[in-house]
Every structure is written in C-alpha cells, then in structure tokens.
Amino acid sequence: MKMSEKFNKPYDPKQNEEKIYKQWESSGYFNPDNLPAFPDGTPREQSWSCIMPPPNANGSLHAGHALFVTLQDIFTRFERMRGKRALWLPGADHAGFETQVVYEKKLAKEKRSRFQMSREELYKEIWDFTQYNKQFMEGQIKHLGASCDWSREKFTLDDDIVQIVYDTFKKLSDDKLLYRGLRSINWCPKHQTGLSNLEVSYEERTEPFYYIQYGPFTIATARPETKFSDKYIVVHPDDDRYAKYKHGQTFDVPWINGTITATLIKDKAGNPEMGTGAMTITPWHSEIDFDIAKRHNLDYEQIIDERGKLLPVAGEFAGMSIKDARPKIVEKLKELGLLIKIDEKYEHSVPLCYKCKREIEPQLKEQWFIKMSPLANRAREAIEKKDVKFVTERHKRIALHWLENLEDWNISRQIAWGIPIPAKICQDCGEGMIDLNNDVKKCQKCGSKKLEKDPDTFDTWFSSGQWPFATLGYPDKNDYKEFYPTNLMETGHDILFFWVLRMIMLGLYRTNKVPFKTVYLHGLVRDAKGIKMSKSKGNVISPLEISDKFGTDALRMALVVGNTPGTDLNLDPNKVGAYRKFANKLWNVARFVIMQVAEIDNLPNLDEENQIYRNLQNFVDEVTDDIQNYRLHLASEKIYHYIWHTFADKILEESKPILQGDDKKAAAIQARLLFEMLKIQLKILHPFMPFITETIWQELPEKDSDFLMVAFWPKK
C-alpha cells in the first residue's frame, strides 16, 4: 500500500469542499434512483424521504438556514448509508408578502414605488429578482454540504404546483369549506393588504384611556378617532347599572360633528369590567364590533380609509392620519365639555403588522375564507393518535392547544406577487365565482355579465401548506406513491402554526394521509451572547463567512453538538474554531493510521473478536440509537469524544509501542485493527462532517465503496 501525497499537507477546507461536492453531484447519488445495491446485489427497497422547507427566494441564507440544512442533511446521509432509498427534495418559496416587502425596500432605495407600477410590471420585476436569488441561494445550500436531489427541485410557482393549489381551492369550495364574504380583517395601511391572524404581532403598550360623555352614558375608549359614526351603545344585559334602559332605546347624543341618534344594544359581548361597562361600537374597524352588528342586524360605516386616514365623516379632521388626528380630537372634546377624564396608565395589546410594525387597522373587506374547524379536528385526531409524532412533547401540547377553536382563515392577499386567485367577481352583486379555466361568463347568482378577474393572490402559506404532496406529484406520480407520507419534517419552531400545522390539515384533507410521520422542530440561532440576530443590532452572523473561515464541517458540528431539539442555540465563532481543531485532529489521526498500513505489504485479516474492536461496535450501536431517536446533540458529541479522547489519546498511544516494536506480525495485526476502526469512525462521523470524512475516505488505500456517502453504515 502507498499513502497519498495529500497527507503531506495540513487539511485545507477551501481546497477540498467545492471539489468534493462536485464529485458527489457528478456521481448521481443524491438521486435515490441511482443508489448502489447492497454488497450482495440486493436492491434497496425501503424508502425514506424528507421535504426541504423551501427557503424564501429573496436573499441570502442566514444562520437558521444553515441549521436546518445541517440537521436534514445529517438524517438524509444517515438513512442513505443504512441502505434506504433516501430522498431529500429541495425547493424554494416565492414567499408572497415577505418577498414583496423585501422588493418594496429595494424600490424605495431606487426612489420608486410599487404604486407607480402596474401589477404586471411589478410581478415581472419580482420574478427576475427571485430567480436570481434562487440560483444564488442554491449555491449557498450546496456550500453547506446539502446532499439533496437537485434533479427534483421545486419552486412554489411551478405550473404543476400552482395547478394542485387551484385543485385544492376548488375542492374546498365543492366541499362547502370555502366562502367569500364581507368580514373584518387585519389590514396593514403601509403594505395595503389584509393579513391572517398569524401575521399580526402584538405589543404591550401603556396609553391614555379616554372617558367621554355620550348622552346619558360615559364611555371609555383608547381610540376616540373612531367615534364619528358610532350610533350604537353596547352594555351587558346583566349589568345592573344600565337595567333602567331598554334594549333598542334611542338617545340624542351631542357630538363633535353634531347630534347623533344612538341606540342601546344589550349584548353579552359587553364587558362590565372594562371602563364603565358601556361602549360604542365601530363595526367597520373592529372584529368584535362587527360580530355584534351582525347579531343585531345593525348597519356600519367606514371611518378610516385603507391608508389610515380619516374619511369625510370626520368633518374637520378628514384626511388626517390617526396619529395626527387623535390629540386634536381630544382637544375638541375638551372644548365641548365631553371629555370627563383621562386615565394615563391604560395597559393593552396593540396589534401590529409583523413585518413593518405599523398598527393594524381592521377593515371590512370581501375576502376568501376557509372554514378551519373540520380541518383542525382531523389534524388534532392525527396528532393524538400519533400518526404524526412530535420529537418534543412541549410542541405537541402547543399544537393541540392551537388547533382548538381555530378561526376561519383569510387566504386573500392584496398584493401582486403570488399565485393569482382563480376567480371572477360580479360587479353588480359582488358574488365570487371560481374560474379555473376562464369559462365563467355570467354571474351564477344574479346573471350579470359584468365580471372582473379577482385581483388578489393567495396567502403564501396556503400554497406552501400543500408542499409535501404537491412536490411529490399528487396523486399520480411515482414519487408520491413511493415517498408519501414523508418520514420527517424538520423546521423551526417559529413556523409551527404558520406552516407545520397547516401542512397537516391540508395534507389530510387532500390525501387522507398525514404529510409526514415525525416533526422535529429546532430553535432560533442566536449570537454568542444569546441575543436574537438582527441587522439593526449588527450581530448577524453569516454562515457562509464562518464556513469560509473555519470550514463547513466545523460550522456543522458547532450547530449540532449540545443543540437539543426545540431550544435556541447560541452560535459562537470560537466554538466553530474549536471544531476546526477537531477536523485537524482527525486529519492527523487518519494520516498516522494510513502511514502504518502503507508500510505493510500484506495486511492480515481483522480479528473481529478483539475487545477494542467489539467496544467500538457497541459504541456504534449507541450512536445509531441516538440518531434514530433524534438525539443528534448527543451522537455528535459522543463521536467527537471517542475520536479525540478514546481513539487518538488512548488507543493510538497504547498502540505505538506495538507498531514500533520488533514483532512485525503483531505490528501488522495492530495496524489492521486501527485501519478498520478508522473506517468505522469515518462512517459514523460522515453525516455530521461530510467533507473531511469523504476527503479522507477517497485517499484510503483500501475501502468498500468509491464514495463514503454511499458506504453502508457499520453494524454488528
């Protein structure tokens, strides 16, 4: 045997990683259809699959992406080496609202606005933007060592994906689970679109609470600017303070813009503990108020427009933003003697757009809604029966709780970037009609021919919620038949509600099967001090910069060792540097062992009864059990300590007198033992540190497969 000249130099990740990845790609082994058979010629029959959570095609990868790529790649490589037809299917997400927000920031820097462009122009520009970013992002994913099958890559705007989304939309309608109706929705005045409840964040604020004379009542409100057309006073029917007043009784109320005739409504939505127990309602700008109005068949009027400015009903304050108008309105109330007092310490939650942090301004809009209760009930049943298993029990409990009393889902978005809603709207009666083939010519409700294409797009989570079965070609493609349900859904815990549970609901609805059998949720990646990364704080860590400095293998180990499922991880570059030292240690260990066997012409067979070798086999079983049970944080740390402390510090040191002694036969037996142990350690470390292990493997003078990535996992 002869030792490769490559070991004459220290290991350099930059000189090896790109080369190794290109060799992997060229081999075709990322594709499960091309994987070699078992050593005895038996073909691989058992399938395993994981669908990549599609990264948003609107920018570079961040540390969270590096974590999911690492975790999913570990599981994929492990299952591939165990002889399974392992498919890891990659993709990218058009990410509707998120991407449009990113692109609007780009337009702002160029002193342009989407409101000065046609929808078609904006769509085309964002399409080009995402296609460029998608290619760039794919290169970054490859840089991290992802052994996914690029021949099966999907994009959420691929024609076949869109068609499946449309079919689901039609089926929901046929099954009476879809409706278009006028309802109070979360409206972002900045981005000019409705948002689902999940896209609203809340901020605790202490603000003034105004007590105002309203006829014979005192009402309390944090929003005096909404009261210009309030003509209904609501109290709880059991509130004794208002027992002398009758439901439906009217009152003349002096107000800023003249006298208002107000009607008393007794409804259980009235809260006796809130303020004075009496409140006026603004149905156009409050979901609670709208529900009250519907129950009592009350009318309603818009006070604030879509840009957050007061309408003409506000009189002298018309055209003013709420922020500017509120103090002026309060002053006016003082002048008129209608302001009783101000409580300066009113604590409440203020709803905000989760992207721009602008206050949500509820609006009444005709939107498409999905009835969620039937879908949620099936998802709950599947989780409770363990058809879907959560690695972390805590997240299972959270999921089950969220699925209770789920509100209907608004899937309409008033943005250009996304999958267009395939429907027409009657301009006479407002009826919405699904139109998949552009063959609807008249209104199904009133017969009018005044129809216009629905200008809205789908909530991106509606399409991505169908990702597992859509990417695999439901219902007829072979991939769907073989790889669905998938084995693993690994993603961040922050999108449990946005995505994971919606995939379970929609997957069960379309296929009558759960979309995945196991859910592994990882935590956020924070900086070294445990602070959430953000550009404004200047603490964002680029995974590509770290891997360029220390090597991808070192980054991957730093992301996994000690990182328990569901918990946040502090990423310290010093920790990555420590695993760079480990990579160097492994390189030196491999060089030493290969040097020993290279000097022996005829290596003897391995004595498999050797106790040191048997101990290693037992250790492999322990590591295998950890990986199978999703304890990567333990498996990786155990392998690290075994290679460094057990093998390098103890076994190699104790072997040196034998290797350097006069007994050549004993030296040869010991060299064979160390060589076989090295191969086993390379195999079990490979899923975690694929580049350096593959580099060493390809330089071995004797091995059982050309590529380590398809070598079979060691077992007794």
The other form holds:
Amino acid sequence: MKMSEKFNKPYDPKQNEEKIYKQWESSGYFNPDNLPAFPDGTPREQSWSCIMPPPNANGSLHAGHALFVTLQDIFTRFERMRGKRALWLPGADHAGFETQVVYEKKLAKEKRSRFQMSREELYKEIWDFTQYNKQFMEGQIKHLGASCDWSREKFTLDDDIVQIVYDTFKKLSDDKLLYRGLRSINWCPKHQTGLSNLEVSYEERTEPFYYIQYGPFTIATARPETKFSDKYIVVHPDDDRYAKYKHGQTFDVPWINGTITATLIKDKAGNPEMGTGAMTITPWHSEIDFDIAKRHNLDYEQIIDERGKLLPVAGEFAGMSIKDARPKIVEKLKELGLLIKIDEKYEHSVPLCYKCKREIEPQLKEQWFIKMSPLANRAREAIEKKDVKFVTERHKRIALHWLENLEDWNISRQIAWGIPIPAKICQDCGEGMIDLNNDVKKCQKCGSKKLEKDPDTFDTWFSSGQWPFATLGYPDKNDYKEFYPTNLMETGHDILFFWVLRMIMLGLYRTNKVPFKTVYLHGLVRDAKGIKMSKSKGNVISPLEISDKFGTDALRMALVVGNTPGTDLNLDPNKVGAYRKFANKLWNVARFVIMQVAEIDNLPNLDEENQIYRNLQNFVDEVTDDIQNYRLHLASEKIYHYIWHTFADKILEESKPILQGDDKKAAAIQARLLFEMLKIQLKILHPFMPFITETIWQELPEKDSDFLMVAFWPKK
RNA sequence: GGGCGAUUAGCUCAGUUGGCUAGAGCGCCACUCUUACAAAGUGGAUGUCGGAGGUUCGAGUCCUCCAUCGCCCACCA
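Let's compare: the form predicted alone is above, so bring in the form predicted together with the RNA.
Starting with the chain above, the whole complex follows.
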C-alpha cells in the first residue's frame, strides 16, 4: 500500500472542503430515500427529521446562522450514521416585514422610497432581491457543510405553502378563532404598518408629567398633545376624592381650543394611585382608553394621523408633528392658566418599533386577529405533558409563563411584501370576508357589491408558524406521514415566542400533533469580547471569512465546544485557530497510522479484547450518550481531548517501540489496532468536523463504506 | 412591578445526577527543528471557584441571604 501524494502537510481545508461537499451532494445521501441499508442488508426503518429554521432571504449569513447550521448538521449526521432515515429539510423565509425594512434601506440609499412605488412594483423588486439572496445564502449554507436535503427545499412563498396557510386562515375562521375587529394596534409611523405586541420593544425614559386643570378635576398626562378632544374623565368608582360626583355627570370645561362638555365615567381602570386618580381618555390612541370607551359605549376620534401628525381637531396645531407640537401645546396650556405643575421625573417605559426605534403611535384599525387562548392552552398542555420537551428547563418555564396570558394576535400587516390576505372588504359596511377563490361578489352582511381586496399581507410569523407541517406536505404527502412530528427544533432562544411557540400552537391546531418532540435553543453569538455583533459597531464576524481563514471544521468546533445550550457564545478567532491546529493534529495522526499500515502486507485481524480498544469503545458510549442528550459541548471537547491527549500523546507514542521493534508480528497487530481505532475516532468526530474526517476516510486503504458520512456509528 | 441567568487561572469559557488532587483554548516562562505533527513536542508558573452563613463523611456543584453585571416579561394615564 502506498500513501496518496496529496496527503501533504499541513492540512489545507480549502483544498478539500468544496470538493468533498460536491461529492456528498452527488452521492444523493442527503436525501433519506437514498441512504444505504445496514451492512447485513436490512433496510433503514426508523425515521428522524429536523426542519431547518428558514433563514431570511434578505442578506448573507451571520454567525448565528453558522451556529444553527453546525448544531443541526451535527444531529443530522449523527442520526444518519446511527442508521436512521435522517431528513434535514432546508428552506428560506420571505421574512415579510424584516425584508421590507432591509429593502427600504436599500431604496433610501438609492434616493427612492416605497411610497413612490405601486405595491406591485415593490413586490416585484423585493421578489427579485430575495431570489438573488436565497441563492447566495444556499451557497453559504453548503459552505458550512450542511448535509440537508436540497431536493426538498422550500420557500415560504411557494404555492403549496401559501395554500396551506390560506387553509389555516379559513379553518381558524370556521372555528371562530379568527375575527376582524376594530382595535387599538401598535402603529409604526415610519414603516406605516401595524405590529404585533412582540414587535414592540420598550425603553425606560424619564419625561415630564403634566398636571392640567380639567374643570373641577386635575388630570395628569405625559402626552398633552393627544388631549384636544378628550371629553371623558375617568375615575375609579371607589375613589373617595370623587365620591361627590356621579357617573355620567357632565361638566363644562374650558379646554385647549375652547370650552367642551365633559362626562364623568366611573370605571375600574381608573387608578387612584396614579397622578390625581383622574384621567381623560383618548380611545383612538390608547388601548386601555379604547377598552374603557367600549365598555361605556363612548365616542372616539382620531387625533394623530398615520404619519404622526396632528389632525384638524388640533386647531392651530394641525399638521404639526407630535414632537414639535408638545412644547407649544404646553406653552398654550400655561397661557390659559390650565397648567398646574410639571413633574419632571416621571419614569415610564415608552413603546418603540423594534426595527426603527421610533415611538409606536397606537391607532384604531380594522385588522384580522387570532384568538389565542384556546391555542395557547393546548400548547401549554403539550409542553406540560412533555409531548414537546425543552432541552433547557428554563426556556420551558419561560414558554409556559408566556402562554398563560396571551393577547389576541394581530396578523394583518400594511406592507406589500408578504402573503396577501385572501379577503375582501366591504366598502359600505366595512365587513371583512374570507375569499380564497376570488368568488365573493357581494357583502355577506349588507349585500353591497362594493368590495375591495384586503390590501394587507400576513404577519410573516403566521406563515412560518406553520412551517413544519407545511413543508412536509400536510395532510396527505408521504413525507408528512413519515416525518411528522419532527424530532428536533433547533433555533435561537430569541425567537422562542415569535416562532417556536407559534409553531406549537398552530401545529397542534392544524394537525392535532405537536410539530416537534424536542426543542433545543441556542444563544446569541457575540464577538470575542462578548459584545453583541452589529453593523453599526463594526464588530460583525463573518462566518464565511472565518471559515476561509481557518477551515469550516475549525469554525464548527469553535461554535460547539463549551457552548452550553441556551447560553450566549463569544466567538473568538483565536479559538477557531485552536481548532485549526486540532485539524492539523488529526491529519498528522492519520498520516502516521496510515503510514504504519501501508508498510504491512497482510494486516492481522483486530483483537477485540484489547484493553485499549475496549477503553475506546467505552469512551464512544459515553460520547454517544452526551450527543443523545444534547450535550454537544461536552461530546466535542471529550473527542478533542481523546484524539489529542489520549490517542496521539499516549497511545501513539507508546506504540512506536512496538511498531519499530523487531517483532514484526507484534508490530502488525499494533498497526491494526491503531488503524481500527483511527476509524472509530473519524466516525465519532465526523458530525463535528465533517470535511477533514471525510477527506481522511477516503484515503484509508480499507474502509467499511464509500463515504464516512454514511458509515455506521460505532458501538460495542 | 414580576421572572431568569451569570459571577471559576491574566483573557474567553467548560465542569451533566455533590466525590475535583478544579479543567480547556489563548496568553506567559524554559528547553527541544527527536522522520506523524514547529499550525508541534516536553516541562513549568498562575485560582481561599463573587461574599457570608447552612445541609453533608464530602460542595465549584444543593439551600438561605447579600453584592455586582446582564437578559426577558408587564396595555404604570
């Protein structure tokens, strides 16, 4: 036997990785349907599946993507080697709002704006943009070694996916879990769309709190600019200070733009602890106020427009932005003698658009809402019964808590980029009607024929929340029957609420089964110093650059070793460098062992009773147990340590005298031992460092499968 | 206002159900170009495991309190 000439030193990842990936791809083994049978000829029967969280098709991969690709690939390769029909299904997400925001930034750079374009033009442009990104992204995922089945790849805007999403929408309506309602929603004045509660972030601010004379009352507010037409004053029914006034009593109140008639409302929403215990309400721009108005059947009026400017009701202030108007209004209140005092140290949290950080301006809008509590209750039950298990106990607790008091979910978005909501809106009475086949011609409520298509699109999470069963072809495709429920959902803990829990709720709702049996949540990938990566800070580490420099295998190890589930990880290039060294170490170990074997003509059989060999088998069992229990951080470190400090440092060193001694038979036996041990080590390391292990495997003079990728996991 | 996590070598972090004479990588010191490997090897220094109590034969690991940092949740006019 002779060593291949390309078995050079040191190990060069670039020379091998791309080539190996192409070989894997053309082998067809990423597709579970093509996997070879067991050595004794029995076919693979047990299935295992994982759906890839579809990356947003709006940019290149970041370190977080590299982490999930690595983790999921490890599990997939492990299960495949254990003889399962392993399916890892890849996809891409149109990522509605997120993508539109990215695209709007691009437009802004080009001095363009979406408000100068038709919806159709915008949609078309973003479509081309995502198609380009999607392709680019797939190449990057391949670069990271992902052994996913590309033949089953899905996009959230594929026709069959959209059809399933529409069916769910209809079913929710039939089951009375969907309604169209006028409600206060989180409106972003910049992006011109409503947002779900999850898409609002809060910031603690200290702002002035104004005490204003309102007839016989003193009210307190942080937002005087909303108060123009306030004509209801609300106090708690049990507030003694106001016991002398009666519910429904009216007062003539000198107000900002003249005298108005105010009505007293006694409602439990009034908080005696807050300010003076008396407040006026602005139902159009506050959810609480709107709820009060509904309870008492009060009038409401829009004060601020969608762009955050004051409407004509503001009189002389009309057309001004809130920010500009506030000090001027305060000035006028002062002139009118209505301003009593200002508390400068009022601390409260201000709702902001999670993308642009502008203040959310609540607006009343007709939107589609999903009633969450029935869905949430089922999800809680499934989690409590452990139909869905969480690898990290604390995320389970967080999940259960979140599911306890879920508000209804606004799934309407006023953006072009997304799945259009299949509905018509009556222009006369405002009734919204589901219209899957474009055959609703007149209003089901008032009979009017003036119907318009609902211009809105779905919240992107409404469609991605159906991803597991939709990608597998619910309800009748073979993949659905075989692979659903999936085994593993691996994703970032930051989208536990956005995605994971929505999938559990919608999955249970649609299929009566949980969408996945186990949830593994990883943390955020930060930079070497533990600072969150961001483009503005300029500390973004590109996984592709790191991979080019150190090799994908090294990057993968750096992402896994010491990275406990759910905890944030600092990605330090030095750490990646350490695993490049390890790759080189393994390379040289393999060279040495193959060199020894190459000098022997007839290798004897392995002595399976050999103690060193048995120790390795025990070690394999331990590592197998770690992987099965999602302790990749331990498994990877142990394998690293075994290969370097047990096998290379001790076993190989102690073998040298035997190998080079006079007893040729003993040398041959020892060579066989080392060779078999090398193969086992390659196998158990393969899920973590697939490229180098496969490269070495293909240089072996004797192997038990054409590709290491489909070799069988060692066991006693 | 509620909840959660972290605090271990100079730095970044592991340490699964209590058994650790506490580990890894990087960094540091000394010596070695010994044909698997200088992207290496051999040897070495460095820690009252945030603080105070407690449970235990035994605690980095469990309990209580405290301190510092970080995160999440919550319709506080």
